[in-house]
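One chain is shown next in structure tokens, namely the form predicted on its own.
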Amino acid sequence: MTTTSAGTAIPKELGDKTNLIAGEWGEARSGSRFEVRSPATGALLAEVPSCAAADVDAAVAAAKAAWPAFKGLHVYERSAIVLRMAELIRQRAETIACVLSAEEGKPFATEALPEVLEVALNFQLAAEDVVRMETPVIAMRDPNKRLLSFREPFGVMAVITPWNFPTVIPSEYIGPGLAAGNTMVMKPASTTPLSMILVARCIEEALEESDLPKGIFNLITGRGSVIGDRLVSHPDVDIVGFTGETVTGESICARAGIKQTLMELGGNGPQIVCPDADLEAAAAAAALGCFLNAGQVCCATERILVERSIHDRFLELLLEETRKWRLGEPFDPATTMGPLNNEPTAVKTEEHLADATAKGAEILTGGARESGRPTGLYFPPTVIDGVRRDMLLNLEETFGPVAPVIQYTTDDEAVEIANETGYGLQMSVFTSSIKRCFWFADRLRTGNVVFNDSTDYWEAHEPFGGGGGTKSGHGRLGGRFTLDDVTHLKTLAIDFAKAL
């Protein structure tokens, strides 16, 4: 197979047949394939099947046929299978992470390997949490009756995930979905399918060790416009999980109809820096939030709201922190930020910066692609000051390594700016006042609020997702909370007086 720029071979375990349908690894029915290239070098990494509607239909049929037997397993049996998946992923973590780094562009040691280890943790947590799910027993007015409740899987689950975290985001759906008893059809992102194919081999191997029907987990590759639409609207798909930008999420919900949907959509995370904040810590957190994974994080710090009286000092500290970030090739140990993953993201970053500078904002460092690199996707850490509320950097999700600084005067104004874009995934506030913490928590319209840490802060078991009524989706990813969203509540009313 082709090698990465660091000489790390794309492993033989990837195989030449990378579609998984009904337990068999194969090609698209049409035989067509598409290329996966390194954003760091431009080198061809692999070719994978380019699936169409017929492949979707076959994968869904396999999942539907396998569901009754998989649902019928005792919960402890399913838990053991999912724990085995976690074990296999941990054993192969470095191999998977090498491929992930090559196809996505993130630094191997500091980002790709930790991501894969979190994949294993997500499977482990799902396996542990599913055996502890509790449902209420409710007293009835009739003393001869008892009302019991159970959580049951929906059936066939479709999962569509993005390229920025190509293994950990899928695991947030797959681990709980399988542990709860759903069968699955998964479509990875077109620019980063390879690492997920290796994870899928771990999943399938764990399933093969049990005497179960084929087709519990299926993976198909291809363009979202071709197979994504067919998958989410398929009449035999019962639940859809999607992480991605909001416009696509809205389209999926429209096509899915009355199916259950679990949506983690766009974010436009502000970090609010209050006048009583620890400015050194706030600056370090802002840099992390803006530049981790080159800013390609759903909960990235897209806007930094700084109280006017501390603006100058904070900006000095932010520039100091920005200089610590080193743009480079993802397998170079000195690299702390890799290239952007794809051209549309680079173009959008340029457009947002051009809009801001045309309206009077000033780029203090970075601001343009670096020349002399193997590809045109190397975009340096960028700090831009004088950003206003009418600029795209405030109104939309940029998804690039940009730190836009916006000044505010009062706490009320900070809340107004934070809430006005309609996104509400994760927000951050730096303050030394507990009173201020709760004041902001009550007023910020978002699913998650982090105090005195980056907007990029999360742990695998926490409930993560958009605030109700925002453009950031619905449902929760993380720990046992996802199990609630991939199951439905079944109620039983039993009359003991008429029973034997």
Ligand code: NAD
Contents of the next structure:
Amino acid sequence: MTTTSAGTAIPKELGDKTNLIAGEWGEARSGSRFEVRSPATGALLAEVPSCAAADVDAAVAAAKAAWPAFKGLHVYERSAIVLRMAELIRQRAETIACVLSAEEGKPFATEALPEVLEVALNFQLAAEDVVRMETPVIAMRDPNKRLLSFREPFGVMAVITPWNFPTVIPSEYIGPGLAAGNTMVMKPASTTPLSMILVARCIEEALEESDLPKGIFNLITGRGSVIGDRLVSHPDVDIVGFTGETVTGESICARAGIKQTLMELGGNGPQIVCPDADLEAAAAAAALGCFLNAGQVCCATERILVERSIHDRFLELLLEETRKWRLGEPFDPATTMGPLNNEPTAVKTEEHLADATAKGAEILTGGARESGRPTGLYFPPTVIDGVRRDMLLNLEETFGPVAPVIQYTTDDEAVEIANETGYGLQMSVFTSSIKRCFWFADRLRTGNVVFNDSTDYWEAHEPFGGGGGTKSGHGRLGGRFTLDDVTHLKTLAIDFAKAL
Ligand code: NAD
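Starting from the form predicted on its own shown above, please give the structure in the form predicted in complex with this ligand.
Zooming out: every chain and molecule, the one shown earlier first.
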């Protein structure tokens, strides 16, 4: 891999060879590479291997060969190794965060650095939780028999992740996946592989410190449609962890067949603002939910549902909050929102806004890319009022820095709008009534509901994922709950009467 002088944030530690297969850092077998560019400056940051099916096969073979020894380790030994990974990541957090900021575009101090610290925390939590996993012992009708159960790793785990949280999302799979005894092949997103390569160096170093076979953790870079496809359909891959768009998740599930899958997919999170809500707090939370990481968050506030009688006051407050957000270069300490990560996201944001304005909605601030910036990806915080249910802003995930305001009349109508898009990842409700909290909790079809905070509120150890039957996927990422999804239950029935 090469770095350029324009890529000043890219440290030497990244190295020239960034494919990790069977403990060796190398190139793609074909020798081909692709470019990674800064969304903030357009500068070439690095070139990384463009892998193909043969590289996938080699990585999977390495992970398969390493599995028996790794699975055979005592759980306390695996826990110690994963804890060491956390330690190394924490030590190098600033360096990793610099690279993350440069390739993703998110502000360094307020978003990239906290993301990397959460990566370390995810490894730490996995190391701590795995030694406390409990499984049932069940009585049987035959008094001589007992049922004992254990959790077993699946084997080779494929991990495929998106660009919006290039390190924390992989860590949600890799920490628990390794702690539980799976070996792994991971593929980061093509616009943001560099920070994850630095995390992989920490993972590999921790593994090298213990005398283990090579190939427990492998990382390859390349196009999703080429290597992602091969990975998920590979006969020696036993479990697939995927975070990304709903359509990609659907096609992966179709090809993965009967493999175990964890699918963390798109969201279309509404924030519902009831008439009894603290409106100041609701407006600040809505702005955060819409503009954090420029709206490129799976649990972003994609829609703000406001009860009709408080609409005017809420809108005033939302515009006031929006003015506090500063679009700028990610390393500028004054910046609170960076550029979008990539062109397709900018185009989709424009399309959704154009659809809404054509149908009568009104843009009150923002609404178009800023000119005079180093790239065309600087999209300002945008507030749009008069959004209706038939508009793309309501029906689909936008993934841009847009705050669409939709009015509703009754709580029933709010629930109907919230549930009608088929997504169900994280929703939020602002109300001062505990009764209303539970009323909404019972009716919103989603994996997670936050009351009186942003849809973008989460903590590392909470179970996070799509509500059953929604387009947001299945499985839980976060804390000890992922350990259940990356293992299967093995049950033993023992007849003590026939034993010594
Ligand atoms: P994406 O689906 O385009 O890509 C995700 C990953 O899949 C990338 O690594 C990509 O290279 C790979 N990929 C692409 N095509 C593939 C294929 N045919 N087979 C296998 N792999 C393939 O998603 P994205 O644009 O990178 O990420 C944004 C999406 O991710 C949004 O929809 C967002 O809501 C979702 N997301 C969900 C969560 C969650 O926890 N539910 C978290 C973050 C992001």
